[in-house]
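Presented as structure tokens, the chain that follows is alone, the form predicted alone.
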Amino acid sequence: MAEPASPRRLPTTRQGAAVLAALRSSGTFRSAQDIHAELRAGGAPVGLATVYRHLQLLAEHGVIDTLQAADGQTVYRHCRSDDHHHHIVCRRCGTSEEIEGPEVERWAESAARRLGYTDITHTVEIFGLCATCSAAGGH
């Protein structure tokens, strides 16, 4: 008997599977254009609009993380955790880590409650230089 599809395991097309595979193979956040270029270089007949469509679907189902990079571009990465989390991202090499922030959660809930807001969501992303880039003299 087949397992029912969970929100994190979407049945997908060949192009969608290729997009997800490209994200799984990288530990960094990547733009849709970067993913598209990689797929095309590998011989996959996929259009940029199709890449965007699959990224949106994967993000809506919590399979991938999205964030707005320091330059304003939306970037994507395979999500490693089912739990709510935040990211710390190296501005130089793009390495990223998932981090929990219980203090941020408490602050967001308290601030929202104090102002009369309910059903809140939030996004917190931290940018800096990873240990490797810092050791290499990056400022």
Given for the second form:
There are 2 protein chains.
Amino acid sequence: MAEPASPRRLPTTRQGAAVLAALRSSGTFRSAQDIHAELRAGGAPVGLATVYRHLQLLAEHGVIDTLQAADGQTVYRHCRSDDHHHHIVCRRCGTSEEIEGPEVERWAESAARRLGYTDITHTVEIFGLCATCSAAGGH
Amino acid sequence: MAEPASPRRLPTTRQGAAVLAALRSSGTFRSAQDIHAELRAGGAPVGLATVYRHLQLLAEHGVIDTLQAADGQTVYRHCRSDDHHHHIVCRRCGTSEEIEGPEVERWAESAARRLGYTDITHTVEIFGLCATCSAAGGH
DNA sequence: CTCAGAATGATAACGATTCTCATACGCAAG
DNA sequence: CTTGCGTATGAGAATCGTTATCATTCTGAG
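Rather than the form predicted alone that you just supplied, could I have the structure of the form predicted in complex with the DNA?
Starting with the chain above, the whole complex follows.
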């Protein structure tokens, strides 16, 4: 313990900042490859390995949320809320909203406890077609 | 739509039966590689590609459930219940139980609808340490 | 028994992620 | 301003799970 004035350690390098910025300005779940390509194209070339490194760090520090897309890819998103929450994600365009569900937390807790499980975590993700995509005739 | 007398098509080949049997006798989520190794060792050699093929088919037909493990691997399980349900999985030993949660279904539905989403699906998985593993001092 | 179509499986191909390691950089001390 | 050192970087190799290929084998109908 020798960190008196460092409540959170945001990236100090150009590359780290670029990764976080890309996520911040997007609001949707993005893959590492996706971000890498964007930074490439945007004139701020960052190595793929570095992108992965920063995403991992940011996730560990709770700055961004991660989830596994249906195809196995890991996708990342910068969230407004620091609290525990879930997402509803459009399976067409990738947009997502943060949602909370206290009753779900409670349900998960008690169901698990009833079965003798401890040290409980859970994942809850909702997928659907957002208003725009359903209107566009999303099949 | 031309399936008059085929309510469910269970595997008719030795290999298909072996894959399903392996899953049936296990009760936990297993990876494809895992099952492949078991069948190998059990004297019923089945090609890896064939294992994947059957797992995919069984999943499509709703005979088995799938989920993405934390490391990105897809894992499969044969479930008792045909109804929609969720799982609580021991992150130590892999055991799992089926659980239902009507209130969660309702919550997901209404939260999504409120935001204008349609064609809704969801994933809910709970992870923890099962009674046995917690007792064994699961760290 | 014969034949056509489906299933199989060894292997190559793939795509995402992680690892390796030589180099570039940032920064504090001198 | 220069030196020195520890950390970050990134190109490319290495992994690993999964899927595609395609020649061979099997199955079931007739």
